[in-house]
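A lone chain, given as structure tokens: the form predicted on its own.
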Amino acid sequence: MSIVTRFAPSPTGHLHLGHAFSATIAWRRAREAGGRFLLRLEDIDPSRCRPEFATAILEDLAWLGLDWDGDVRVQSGHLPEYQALLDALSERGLLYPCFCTRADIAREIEASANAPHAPDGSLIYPGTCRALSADERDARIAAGERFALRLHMQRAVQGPLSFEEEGDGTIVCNPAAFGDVVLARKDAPASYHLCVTHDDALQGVTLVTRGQDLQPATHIHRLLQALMGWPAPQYAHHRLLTDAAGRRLAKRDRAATLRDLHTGGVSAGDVRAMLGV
């Protein structure tokens, strides 16, 4: 079977060295194996994604010397596909509307003697709206109250799950530890978890290379793959690049971008040497 990898950034800012590191790993794995390297733009969040950043991603990757196979998949152009998935899960009784605001959830958690945390460090949703009656849900929806859609984790988990992590072998999954995760937000038509899992299956991705910070999310992704009958790719979660203070490079911390390096006279070859891949 031919290897298929992908790089799937969100166009919410310019690419930095951490992005270049991840993209280069995926590109090199595909090229060395004679496989395919795909580029996907995960632009579901309308409040943060910008067309100019999408254009810049293509330009920066080309400058770095990374080419991709086929057309770029732009998630915002496939919203009906994600809605169809939500509809299918809803028909199976696996989703419920959540009307809680962040403040509501924070108050509920504060009232708890011991607020539980998911493996990724996030607080677990206390399940406030899970207990609402069908009549109350329908009334609140009819009144125009905004809501997210959460996965009813207790109903969704039906049996043991695992994934293959390159170098570590079989990892046993525990998606229930994340609680009722959001699959459609109030301000976005679908969540990262739903879109990335669907697209990896649709595009035939066989090897997912991404940062270690996303390994916990794989537990949720394997559950969605099982629920929808999608194949499970192999995973290779790589180390994260950090700054001098040991913090991982991130847009929110204004990490130096590839554009900064380029305009500052650093060559693409210099960047590749910095990355060491």
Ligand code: GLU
Given for the second form:
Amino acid sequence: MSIVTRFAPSPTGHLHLGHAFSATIAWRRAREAGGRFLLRLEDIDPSRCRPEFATAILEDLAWLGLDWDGDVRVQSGHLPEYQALLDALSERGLLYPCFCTRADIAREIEASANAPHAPDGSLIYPGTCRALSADERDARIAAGERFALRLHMQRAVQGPLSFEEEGDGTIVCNPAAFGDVVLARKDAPASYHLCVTHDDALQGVTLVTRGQDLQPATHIHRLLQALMGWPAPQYAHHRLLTDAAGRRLAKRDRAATLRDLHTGGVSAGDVRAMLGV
Ligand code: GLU
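Given the form predicted on its own, state the structure of the form predicted in complex with this ligand.
Now the full complex is given, and it begins with the chain already shown.
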């Protein structure tokens, strides 16, 4: 089977060295195996993504010397596909509307005796809206109240699941540890989890390479794959680059962007040597 990898950044800022590391790993894995390397822009969050960053990502990757196969998939151009998935899951009784605000959730958690955390560090949703009656749900929707859609985790988990992590072997999934995750936000048409899993399947990705900060999310992705009958790719979560102080590079910290390096006279070859990939 021919290998298909991908780099799937969200255009919320300029690419930094951490992205260059991640993109180069995916690109190299495909090129060395004579496979395909895909580029996808995960821009479904309108409040954080900007078209100028999308353009800059393509320029910066080209500057770095990475080429991709086929057209770039831009998620915001495919919203009806994600809506169809949400409709299908809703019809199966696997989603419910959640009207809670962040403050409602915080209040509910504070009032309860314990506040368990999901493996990704987020607080587990206490399930408030799962208990609403159908009449109450309908009334609130009819009144125009905005809502997110959450996965009814208890119904969704049907049996044991695992994924293959390169180097580590089989990892047993525990999606229930995340609680009722959001699959469509109040302010965004679909969630990262839904879109990334759908697109990896649609595009025939066989090897997902990405930072190890996203490994916890893979437990949810594996569940969605099982629910939708999509194939499970192989996973290779890589280490995260850190700065001199040992902190993870992130856009919000203004980590050295490829643009800054370029403008400062650093060549793409220097960047690749710096990254060691
Ligand atoms: N779009 C995600 C991000 O930029 C990455 C998705 C993935 O590689 O699975 O963090």
